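A single chain comes next, written as structure tokens; it is the form predicted alone.
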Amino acid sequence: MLKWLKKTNKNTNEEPQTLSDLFNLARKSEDFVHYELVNTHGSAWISYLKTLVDIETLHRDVLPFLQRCNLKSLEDIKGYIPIEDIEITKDVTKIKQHFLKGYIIIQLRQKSDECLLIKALSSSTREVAAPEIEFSVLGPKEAFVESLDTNIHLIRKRLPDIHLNAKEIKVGTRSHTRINVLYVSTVANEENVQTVIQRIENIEFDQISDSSFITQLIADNQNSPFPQLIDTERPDRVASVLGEGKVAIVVDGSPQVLIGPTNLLEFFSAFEDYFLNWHLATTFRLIRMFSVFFSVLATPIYVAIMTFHYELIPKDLLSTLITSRSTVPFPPILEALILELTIELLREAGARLPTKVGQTIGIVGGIVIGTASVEAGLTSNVLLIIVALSALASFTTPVYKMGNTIRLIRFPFLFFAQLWGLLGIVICFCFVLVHLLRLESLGRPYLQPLFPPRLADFKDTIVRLPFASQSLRPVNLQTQQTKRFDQKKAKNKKDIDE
């Protein structure tokens, strides 16, 4: 039995050395096609995986021409078939990679290792639709899809710049996933570009299924709960930050594009802010940042005050709190954990169930469980309100991954509040602050422009000033061209009658 297992493992791990070995492995699959085509000028062998190949391209652009052309040499066939991406090669590794991506293999002799590779990929992908995660009332309604070429097209359509370069890298020893690094060569800092390219080229992993894999594999600190690259589904946002001097990472098969380097404050900036008046955009950003602090600190402050600091509660409010907790048999920390975990359960259930059922579970479940727990005396109605508001505040974060981080870091604050009260909250906040000070995104400080302070960059961080005031690109990106436009010309506006 052991000998059989060793033999099976050995055969499984072997790579094909010849084209015949490749076909012998492919024959185990039902979708493999391998046959001889004969015409009046000779014969050729055709091989492909019918689930990967576009059958219309095969029957329209390949087979009719093979029926009429001279099958004496691969060069003659290459010049006769009206497809641009055709290559003659003997490299078995390259043939295997192209074969598994949807290429057609043509051989003049069945045992020959030299073949013709013809691109006939099946382009079965969903149509471009409206964003689901970063939906906005104003602005474009297009989102990325799972096709790399389509995503790059959406970006180039919005940024028709000859200096917009795309560097393609294949990653994954098994998946050979196509990854494109996009940047504007005359604007982006060369060090940022090379950092991204080098980190992607150094990835050692067998299968890359989504851009989230790349985020974790090239992050400066893979143990940090804070995302160090922004992932977005909006082509307009990617085109905008490329013009600023950032780098974008597009992964084939993923509807999310990565942007870097980034900083903490950018995760609270929605791209819809740029479609609104700067007064409104600034107000909404401040509301989001207040919501984050409220979501993280509201429940821990309640636990700290109810456990250690009764003297901080006003007399008028103290009676209300005493009444609400008079029938609760649990200490504040256990009461808070029960409600927080209940909210997380409802979130996960709503996210995993079908859309209509998930919405019903979230709304009805929250109302029923909340009302029942208060009436049963398991939780106080005051804490229920605080936890519900905290959960609602966490949804204001425009970037989904940062919202998950906020959900996570609430729990350490809760435990520190139970141990040392308000002092514990301050200690936990110091730990988080030190971690953020040490954190980097592609080698750039994560807390820029707060630390190190960059006063010039505050025009589009916590507040968003008018476009006429944003004539310079962010200092922290250290771009080749610091000026975006001439500020004097932008402010000199004359009417036609002046």
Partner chain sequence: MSTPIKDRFLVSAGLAFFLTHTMQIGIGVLGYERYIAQDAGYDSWISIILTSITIHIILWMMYSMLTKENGDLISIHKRAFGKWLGNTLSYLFALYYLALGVTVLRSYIETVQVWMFPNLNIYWFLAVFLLLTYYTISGGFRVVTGVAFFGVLIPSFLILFLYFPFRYGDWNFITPVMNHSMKEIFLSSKVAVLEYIGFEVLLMIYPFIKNGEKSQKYAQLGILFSTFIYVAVAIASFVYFSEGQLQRMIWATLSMFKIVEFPFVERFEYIAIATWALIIFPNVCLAFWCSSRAVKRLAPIKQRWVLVSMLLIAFVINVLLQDRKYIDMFINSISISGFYILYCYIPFLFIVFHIRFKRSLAK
Second form
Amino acid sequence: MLKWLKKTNKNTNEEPQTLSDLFNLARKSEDFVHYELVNTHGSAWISYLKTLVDIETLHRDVLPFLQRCNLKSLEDIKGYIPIEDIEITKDVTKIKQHFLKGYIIIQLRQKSDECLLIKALSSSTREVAAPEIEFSVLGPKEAFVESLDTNIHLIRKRLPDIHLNAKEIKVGTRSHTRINVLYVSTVANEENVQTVIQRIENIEFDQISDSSFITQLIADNQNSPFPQLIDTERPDRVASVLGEGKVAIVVDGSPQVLIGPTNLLEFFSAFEDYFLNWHLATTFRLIRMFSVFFSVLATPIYVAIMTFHYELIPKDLLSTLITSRSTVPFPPILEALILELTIELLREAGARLPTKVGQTIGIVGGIVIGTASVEAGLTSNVLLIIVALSALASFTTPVYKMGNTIRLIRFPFLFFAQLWGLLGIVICFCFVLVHLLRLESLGRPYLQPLFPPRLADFKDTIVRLPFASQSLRPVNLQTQQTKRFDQKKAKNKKDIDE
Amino acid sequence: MMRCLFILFSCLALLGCSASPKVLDDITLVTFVGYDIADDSDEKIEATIGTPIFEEEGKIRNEFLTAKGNFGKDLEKNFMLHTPKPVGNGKLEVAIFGEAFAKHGIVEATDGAQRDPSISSNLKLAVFDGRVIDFTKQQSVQNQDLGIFVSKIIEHNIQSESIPQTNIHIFLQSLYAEGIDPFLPLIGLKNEKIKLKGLALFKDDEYVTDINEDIIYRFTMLLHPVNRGNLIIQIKKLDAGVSLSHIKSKRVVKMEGTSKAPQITFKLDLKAYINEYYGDVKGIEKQIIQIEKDINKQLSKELKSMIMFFQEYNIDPIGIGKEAKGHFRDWDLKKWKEVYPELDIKVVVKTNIIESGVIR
Amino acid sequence: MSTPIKDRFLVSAGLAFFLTHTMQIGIGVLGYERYIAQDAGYDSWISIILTSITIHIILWMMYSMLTKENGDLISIHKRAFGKWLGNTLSYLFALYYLALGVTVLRSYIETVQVWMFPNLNIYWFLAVFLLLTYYTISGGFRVVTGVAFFGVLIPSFLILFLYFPFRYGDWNFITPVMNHSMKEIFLSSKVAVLEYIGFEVLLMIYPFIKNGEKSQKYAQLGILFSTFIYVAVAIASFVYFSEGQLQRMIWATLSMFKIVEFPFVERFEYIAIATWALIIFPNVCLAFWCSSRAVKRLAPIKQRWVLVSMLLIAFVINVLLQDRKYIDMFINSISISGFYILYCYIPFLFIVFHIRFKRSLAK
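Can you now output the form predicted together with its partner chain? The one shown was the form predicted alone.
Next comes the full complex, and the chain you just saw is listed first.
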């Protein structure tokens, strides 16, 4: 029994040594096509996976030419077929990889090791559509799709710069996912680029299904709940941060592009901020910052005050709070946990269900369960308001992953609030603060520009000042060119009536 | 895995060791406390506490408990025997002293309030002209917490400057300072309604005398500069009366001479609006100067007599001694106490009427 | 000479401001008013200013040694007293830093016990707090500096609430100014020194500051800011409390916060106490960092293990000190040793070091 197991294991791990080995393995699949083509000048063997290959390309650009051409040497064929990506090789691993990526293999004789690889991948991808997660009322309505080439196309279209380099790396021992690291070579810090490339090359993993895998695999601290790279579905955002000097990572098969190095505050800036006047953008950013604090701290503060520090409650609020809690049999912490879990439940259910059903669940759950639990005396209505508001506040975070983190770190705060009231909240805050201080994004401090303090970078973090004042690139990126444009030219000082 | 389990268990253990909670709805909130002298002199204090009971549909009922004992905690233990939930002092709003109790000194009764960190510095102290037990029985505050109600009465009168700022902190500040004696609001009942009757004046911590509600504002003017507030003055010469409002005052205490023989002058500059006027109403604008003069004369006379009243009792609630201490380097409390009752303190009032309303 | 520290572990010179300032403002500011007012009464705010001048001079002495040596206290000691005596003194200093951390933590816990949770489970609280300290220090000096930075910045909003005591205050209490003899004022100055103790950590952290010699300006500013806070708080409490009243207050600053009221929150002192955790946290971290760093420099032990054992020691000492009487005794002895270190030992070291330095140059 064991012996047999061992044997099969060995068998599956076996790599094809020759081309015929490869074909023997491939024959086990029904979609493998392998036949001899004969014309007046000779014959050739064609093999491909019909599910991967674009049949139209095959019929239009390959077969007619093959039939007419002189099948003497592979070089001749290469010269004859009007497709740019053609290679002649003997390397079996390479052939295997290309074969599995939709290339047609052409051999002169069935047993020959040398072959011609013709690219004929059928590209079936989604149309470029409007962004859903980072939707904005104003601005471009394009979002990335699952194809790497389309995605890079979308970026290049917005950043026609000869210095925009794309370095391709293949990752995943099984999936061989194509990953492109994009950067503007004259701007981006060399060290950052090298860090990214180094880390991607060091990845040991078999299957990369999405860019989120990369985020987690190259994160500086993989045990942190905080995302250390921003993922975005907006080509305009990527193009803009590339120009700022950041590095973008595009992963084939993922509609999310990663950008880094980043910092905590950047997660709270939406790209729409740049489409609005700076006053509005600043106000919205401040509201978002406030809502983060509110979302994390509101329920814990309620628990702390109700459990330990009733002295803090102003006298005019006393009766409201007491009457709202008078029928509730649980201590505040349980009450809060029940409600928080209910909200999380609703959110999770809404996220798993199709959009229309999800909405209904949200409304039904929110209204019916909320009112019923208050009427049943299980929760107080004051807390219901607080929990609902803090859930709402957590959704204002523009980057989805950060929103999740914010909802998560509320629970340790609740725990500490139950332990030592306000003091516990401060202690928990210290833990989070120290964690954030220790955290790095691609080797750059995560809390920048707060710490190490970089006053110059505040112009586009908590607030967004007018474009005229944004002539310098962020200091924390340590870019090669610090100037974005000439501030003097941008400013036009005019006298009255001139 | 073991590490995770360890963390989980220590978290649970931690929760078990959280600080002892006092959940808001699991305590008997005490918002009102009153002190009387016990009838049978076996025990010293008879205390009354008022706690709000929150009933269905947002109704509030006051419940009062009385206990006798020697000091605060003694009493609290006694109260605990009555209440369904532990007593919580954190939201204590007012402490009221019966007249007789206040005459024997109140500082011991406030010791607990000073020592206990959960009691606010903004706790209002007041004296009731009678026994607090009667006060709780006779008052007719409906559907409101008595403690909060009384404290709000005091608070809003402070806001509108009808009475000077007062709370336990100010009381103790004056009590422990040299050259000023404390005062507290004096409350009474009129037709079962609570009313601010005046100010109770203390010598050290003993209630000595009081001033009534008509002259509290004049007292405030002597105490500190005012910004708003109203004053009604009879003008004998014109056989009229005038009500001033939006009074803004500048207060300067001029000190001359030596600390042994000081010459003290209170200088008050008032700016005010005329709010109401009765008497000969034919064009008061012509008589403004006359009115101002009369007000000056009348007011200085009244203020002067008030100071003399204080001197008579040898109390100094407006802190003339404190002012002197701030001025004379060789000020000494003992000597001051000898000098003070005999001092001739002058009051100079200068009124400036800015507006006289929308009619002439 | 010590081996140079890698560039990525250094912090910029400006942060010296926060590092000096945070060590000075600690638990003392909660109740120092009573002590300094004992001799010079309500003139003692002048004493604070007098003290601060001497502190500026001592800081200058420290910097003059550090910039010359371009190392830390341990290399200074070695140069001034030779290997054996120097190292022994350095060990004493490590002990002193450790005691400093323990003192701060213990007094804070006492404050929490009196004001907030009389039956606080001190074991668990210490365990969590020391775990937090370990987590911070094991992140390296940059993280400790970061904590110091936020530990100054975030609680600084509390300064605004001094408005309330001023509103209730009476300026007659502090006039006439200078109504005490010079002797009384000097006596108060001596007491005020205790509030400045702690900035000796600069002796250890100096090599971690980028362009160390430029940081003197910022460190001096840090002391200036501490003086500003001490004087402001002192004056606020002097006008807020009458003299007899102040003498009854153990935590005058906290009692002052009791008067702050807003429509949405009353009893601000609870918030102040909780926020104070953020003020003392960098204190504790810096003290333990310095202490463990000193031992690491002296003996071939990993700093991590030194730190762990020090935290255990701190835990035990804190648990043993349960009585107000002993706490006071402990704190007093630390304060006195701090006083002598500042005013006797550092000038002495200053002289010895410079003589030795000149001699070694001559060679």
